[in-house]
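Here we start with a single chain on its own, the form predicted alone, put down as structure tokens.
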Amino acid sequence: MNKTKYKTALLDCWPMMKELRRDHFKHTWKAGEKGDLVVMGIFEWFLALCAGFGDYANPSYGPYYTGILRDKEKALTCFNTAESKGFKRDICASMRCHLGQLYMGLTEKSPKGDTVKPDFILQPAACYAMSKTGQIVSEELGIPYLNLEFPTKDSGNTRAYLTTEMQEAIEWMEKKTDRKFNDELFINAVQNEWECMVLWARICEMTKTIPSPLDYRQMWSLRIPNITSRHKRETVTLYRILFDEVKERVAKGISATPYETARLFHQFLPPFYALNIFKEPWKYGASFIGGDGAFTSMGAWMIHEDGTWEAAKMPHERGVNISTREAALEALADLYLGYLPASRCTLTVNQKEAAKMIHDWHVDGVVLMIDRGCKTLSAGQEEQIVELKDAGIPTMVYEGSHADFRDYNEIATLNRLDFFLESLGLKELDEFKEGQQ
């Protein structure tokens, strides 16, 4: 057990990250005043595709998602509203939250009570629940809807199919908005999207260091601008600054937490409303230093035959020139079909991947949540658990939902986590016990 006490420090770029998050929320309600489009749909992918029309707001299927999940009373009202319309608990928990907002009249309402009418819905079909939710919202609000199929396998045919789809989507958006698509804006946005995802993967790579310069809890917050606005230049600036800051922390031995008695991974999504699970190991001096929920959907990765994860190279670093619409579309298809592990959901394509990640990040134990709230993410979970156990890696499995607090037993889960940490040979730190007196 490593009992070294490390230096810690706050991240200088943290306020910049929070400001970008606030700006994203506010933009939904100010977009109309600025003449910007308001585009609904959960498209954490292909963000650059709408940027050819200039700056745009994206309130997903409801702008109050995070705030609702953090308030159990509001969340319960929201879920009950969706369920009263026939959307029961066997449906994706996130989609029920979105539909609850819709039927509560929140989807188009600003905090001041103003109404904002979205221009259209664009939904990359990462799963059937997202696609169907988009259709329902479209019908309820009376706005145009386009479903963009998202292939899960990478081949010449799927790339050609996806680039054709995106070209047709551009033409569809031009027709629905009566606006002209600007190729230069689009090309810049594609380059930004690529750079944010490569920088994020390179930042995640640095958490291999002992001590880790970031922990999962920090990464969970830092990842948000990458989800909402990685097509923007100011987001690239944030991640360049973060990359340099994390690199400096590694050089100076600055840790995310004072101790690293054990290094933990959390695989699959965590409970969004109960992120204190990441603080529980601190009393043992242990720390969650990564996992696929923080690494994959925001990072561009090369996964090698032996299971090694390596940050991808930028297109220009591989001699790829993005100077036309066609080249930009191909670059987007390349990014999401060639370098995004999340596009495969959690199906383990290479059986060596999970165990190799655990080895390369020097992880002592893995905690995995079986997600009742997402049928897509549950694919392949059992296989990964078996893979880790066969490799002799200590694991703890618990059940829950990333969005619905009713599917998660917090007390039982934290007790199980305590037992798991003790099974790794850890004990509560004396200074923690003294702090509790």
The other form holds:
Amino acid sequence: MNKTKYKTALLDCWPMMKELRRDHFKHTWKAGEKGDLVVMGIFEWFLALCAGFGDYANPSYGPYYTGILRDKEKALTCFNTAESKGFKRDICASMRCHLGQLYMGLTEKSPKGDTVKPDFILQPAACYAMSKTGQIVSEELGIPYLNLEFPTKDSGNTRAYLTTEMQEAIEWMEKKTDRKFNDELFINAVQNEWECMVLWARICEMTKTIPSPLDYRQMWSLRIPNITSRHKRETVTLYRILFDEVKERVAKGISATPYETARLFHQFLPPFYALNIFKEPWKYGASFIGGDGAFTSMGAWMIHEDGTWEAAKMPHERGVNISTREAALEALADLYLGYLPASRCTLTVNQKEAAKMIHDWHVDGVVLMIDRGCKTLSAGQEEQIVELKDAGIPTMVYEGSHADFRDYNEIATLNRLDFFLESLGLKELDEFKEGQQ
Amino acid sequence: MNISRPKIFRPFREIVTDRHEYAKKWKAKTGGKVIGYFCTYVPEEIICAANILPVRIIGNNEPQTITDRLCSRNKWCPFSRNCLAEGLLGNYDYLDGVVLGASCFHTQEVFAAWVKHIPLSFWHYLFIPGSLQSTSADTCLVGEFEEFKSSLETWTGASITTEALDRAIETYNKNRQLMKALYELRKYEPPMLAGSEAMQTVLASQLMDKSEHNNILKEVLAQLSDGKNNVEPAIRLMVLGSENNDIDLLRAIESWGANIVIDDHCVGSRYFWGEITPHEDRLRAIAKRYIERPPCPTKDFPLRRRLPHILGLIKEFKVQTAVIILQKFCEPHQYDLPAIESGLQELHIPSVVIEIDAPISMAQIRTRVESLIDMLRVDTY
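Now show me the form predicted together with its partner chain; what you just gave was the form predicted alone.
All chains and molecules follow, beginning with the one already shown.
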């Protein structure tokens, strides 16, 4: 067991990340004043596409999603509302939260009571639930809806299809908004999107270091601007600063947590409303230092034949010049079909690549959440568990839901995690027993 | 129990019951290859043109434990679990390859698990766009079909000729015409055949050589057209929803006082509805049919085409009530449920939703379906 006590330090760019997050959420209600578009749908992919119309707001999952999940009473009302409309509890919890907001009349209502009419729904079909929710929201609110296919395999044919679809989506948006698409803005946004995703993967790569310069709780928050706003210049700036800061921490041996008695991975989505699960190992001196939920939520990765994960190279580093709309569309298709592992998780990520990643990050144990609601990211979960066990990697599996607190037993899960950590030979550290955390 | 004349449908019943034996015999007789397919969006015509027998992979609706290590009972639908079980148990040991037409994630997971755990010399993943209504979907689908055709040619070492495609298209179109003619007989009051017999016929067509199915079906139609009708009048019922190949369940529903007169699921009308219109580009012609066929919920964007189709069937087949059958954890069909229930209510069609697992809870289902039928009997008589 590694009992070294490491230096720790706060992240300087943390306030910047929080500011960007706040700006994103406030933008929905200010977009009207600024003349910006409001794009609905779970718009987390191909963000640059809408940037050709300038800045735009994007209240993914509904404008009150995060706040509702944090408040059990509100969450219960929201889920009950969706379920009372006939949407069964097995359906993705995030989508039920989105639908709950819709039927509660919150989707278009600002906190001050103003009505904000979204311009359209652009839904990349990353999963069936998202596409269907987009269709329902469109029907209820009378908003134009486009389901942008997100192919589940990478081939010349699917790339051509995706590129054509995106071109058609641009024409569709021009028609629906009566605005002209600006290629220069789009090209810049594509470059930003690429750079954020590459930087994020490079930052994740640095957590291989012992001690890890970041822990998973930090990463879970730090990834948010990368999900919501990576097409923007200020987000690139954040990740450039973060990259430099993390690099410096590695050089100086600065750790995210004082101890690393065990390095843990959390695979698949965690319970968003109970992220204290990431802090539970601290009392044993152990730390979550990574996991596919954060690594693949908008990290651009190359996965080699032997399963090794490596941050992708930027297009210009590979001699690819993005100077026209066509080139930018191809670059976007390349990014999402070639370098985003989560988009092709069904056949690949959850198996040997996961075991290899866990090996290369020097992980002592893996904690995995089974979420019956998320059909996409839970694809191949059991196969991965078998793969890890067969590779001799200690694993702990718990059931939960990423968004519905009713499907997560916190006390039982944290107890199980304690037992798991003890099974790794860890003991509660005296300084934590004395309440010094 | 409401069945028309058991002898007429016996050949289909036997093939469904001994489906593995049928495929093995076919293989021994022809020396050809057999491909298992997941999902009815797989263009069987191309497989048939390569002189390969396409066989739909289905589960056996019985409880099993062999998949417990690989797929959670709390997440996977029972159909997909059982499809995997059949493979792991070696019941499909005669297959030479498998192909997936990508639809729901559970089916994709089953396919991935098959590829990983069951050694076969050929597998192919067909990407089928969800936005089949989009203007570029046909080009994408044609591209997928070209890749599939090419990989079959490489695997078999023989090219698939235009003539072979034409023959396959003709055979499949014939089958669709015959199936449609059979379904027409369900419009009668009382219908000329039971719902369980209709399902048996569709299921057999997914498991056997289509030309042979056509020949048997022609005889069945000839026998049914003799004017005799053994089916008793009863409440006219529609079944719709998730994949369902449980013939016993349909037989049971009919024994509780209903005639199942139409369906919308992929072991029913959705499988054969819509023919291929001839076109110089054969693959484009095939793609067009798969784009225009009654959609699975995973292919129903951005506008709903499925709901109007179901409501149209209700009117056409004079349906009085509907049973919506959902595989447990079947998210695509769960999502369609509120819209369908609302559409049925607008037409004053009472309905009940039943969720099935393996094994199904027949007593619970009986209570609910019988209540529905009794309620209608009170209103009707």
